[in-house]
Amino acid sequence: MSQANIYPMDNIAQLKTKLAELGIEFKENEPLAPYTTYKIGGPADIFSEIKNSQQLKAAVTLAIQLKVPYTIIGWGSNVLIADKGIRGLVIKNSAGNIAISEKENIEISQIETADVPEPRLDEIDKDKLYTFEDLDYDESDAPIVKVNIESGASLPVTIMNLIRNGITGLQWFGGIPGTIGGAIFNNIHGGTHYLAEYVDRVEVLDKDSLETRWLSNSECKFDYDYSIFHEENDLILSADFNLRKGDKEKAKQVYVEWTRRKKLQPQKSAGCVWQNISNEEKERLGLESTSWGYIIDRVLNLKGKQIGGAKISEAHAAFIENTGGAKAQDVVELMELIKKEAVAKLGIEPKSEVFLLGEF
């Protein structure tokens, strides 16, 4: 959908100048590639880097009482940028304080239990690129310790922070690219754990009343790929977690190991761009694999398809990766042809993991 024309242009002047009130820096007309991981998408009207939570919350709140559109921005990951850009406020949020709590001995009875999704993770063995079954372990026993994490922070560097501070939990994550904020967001998946199973609470900015507040964790809503955040454009400032005083060298080998493992996914790209097919209807269509990388590369013979700059990976099918020089439409023609074929071939089509944002 255009942003085009969404707001006056008096309202970014006054945005502008508030902002440099504050002393948050900004910069005009820059373009978004370079801050993806894709490495596509045209420039924003307004761009901001912001490292701390006080001006994080201003800016945006200043964006809402002006009237002017604003996006939100980590790591880059799981997003496609429009060849246009971004009308509006983009900002990059690099908050990244991570507090530890000086409590000791939680009782884990007083902990809520998320519920956690089925996982999804059974690809065939003639098309396994990566397995995770030998590298889990439980570690439920292990001393409780509460963390908070600011939602810039990035994740691989707070996982083994974390870690070389002796507290685990989170090294199932490993090899993800993001920020907490959007690992929250779309609850995101290591072999069969979900990040859900460690958020204590989720500290959001109310986009209609502009104050701060805290959702539990049933309140987030936790699903596969999903929060409440997909609905709800509140934003998450930061999170409490509920972590482990475990083995800090059994999970920093999972950590690294995975992390390795992992590497054979394309890097160029958003990530995988499907969310697999639920077991019921992988059941229901006769399929041996619930990965949309088997489906697209056995089933719709797909793999290695190419538009423009973007191609369906040889390396794994559910990714689409930047060759060089791919446009953001590059990407899109892909996943439409792929939606196209699934549907004709399987009656199914794919729902997307990648978000695109901007003038499409």
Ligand SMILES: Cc1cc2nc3c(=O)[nH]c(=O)nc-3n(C[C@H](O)[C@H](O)[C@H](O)COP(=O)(O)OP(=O)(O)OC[C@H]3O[C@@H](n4cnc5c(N)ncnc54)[C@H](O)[C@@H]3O)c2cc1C
Given for the second form:
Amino acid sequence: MSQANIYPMDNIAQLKTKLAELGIEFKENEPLAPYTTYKIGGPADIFSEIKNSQQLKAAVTLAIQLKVPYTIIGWGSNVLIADKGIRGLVIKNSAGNIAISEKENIEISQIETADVPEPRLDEIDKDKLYTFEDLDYDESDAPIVKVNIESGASLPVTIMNLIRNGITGLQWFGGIPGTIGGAIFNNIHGGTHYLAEYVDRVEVLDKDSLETRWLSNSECKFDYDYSIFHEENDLILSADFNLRKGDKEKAKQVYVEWTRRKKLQPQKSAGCVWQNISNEEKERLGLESTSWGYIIDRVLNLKGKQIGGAKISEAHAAFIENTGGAKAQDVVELMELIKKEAVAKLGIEPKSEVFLLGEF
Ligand SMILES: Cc1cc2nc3c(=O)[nH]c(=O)nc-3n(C[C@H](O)[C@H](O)[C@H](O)COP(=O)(O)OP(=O)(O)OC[C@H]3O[C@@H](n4cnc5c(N)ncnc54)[C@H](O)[C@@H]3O)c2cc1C
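Could the form predicted together with the ligand be given as well, to go with the form predicted alone?
So here's everything in the complex, that chain up top.
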């Protein structure tokens, strides 16, 4: 749906004035491509990177009061932003404080990377590329530690900092670029684990009442690639996690090794584009795997297909990568081609797990 001219220009002028009064810095007509892993996307009318949760709440509250549409992005690793960009206010959320129950907050802002060595192909056993079985283990005997993490916290930096502090549980999510907010939004999965296993409750800014409230794990309605936040446009502010005082050396080893294996996936992408099919569909269609990587490669024979700068990855056919200069339209056309071929050959249409944002 076109978002053009759906709010009066007066309101955007007021938004700018009020953001400035609150000391919230912003840019106008800011290209969004650099804020995404795809490196694709046109400009935001107003763009602000916010590092503090009070300012985050204030900026979203203002946008709602002034009826200016707002969009939150974290690391931009699960989105395809339109070539025409996004109308209204776009916030890159970098509010990322971590509080371990009764301990002092961890200062994460000074650590820019998670110190994970870059993978080298010749160091990796290719048979184990996407296998997880040898890395999985049970630590449910270890004592629970409650940790509150703000939604703009970087997932890799958070996981490594927690492990350094002896707190484990999120090691399965190594190699996933993103923020805690984006990870909750889509209930990320790593190996056999889902983030929802560790979420106690989520703090949100209710878009109707403009009040802060907490949703229990069950109220979040977590499922495969799903949470209630797909329906409600509420801002995720933070979450309380149930983590473990587990074996930090083991957790670090799993985190680093899983990250190394996953880094061979195309990074200039938004991850796997398609949700796996169900086991029932796999059986019904007589397929060998539930993965669209397998289907696109072996059944549709589309691996390597390129439109403009976008290409169905040779490394993993469920990924569409930007080979350089790709437009959002190129990616969309490849997605449409895959859907068309899947319907023609199998009678099923793949469901995207990437969110299309802006004026398509
Ligand atoms: C190379 C690569 C590998 C990947 N591997 C995996 C994987 O193994 N497993 C997996 O599950 N995913 C994977 N992904 C996808 C992606 O990394 C995750 O979904 C990630 O958690 C998205 O977080 P983000 O902060 O980048 O969200 P964004 O892409 O910025 O946003 C995604 C959606 O969440 C919404 N959102 C973000 N923050 C908030 C907030 N605070 N409040 C409300 N809504 C919000 C946005 O509006 C948007 O609709 C991969 C991606 C890449 C590029």
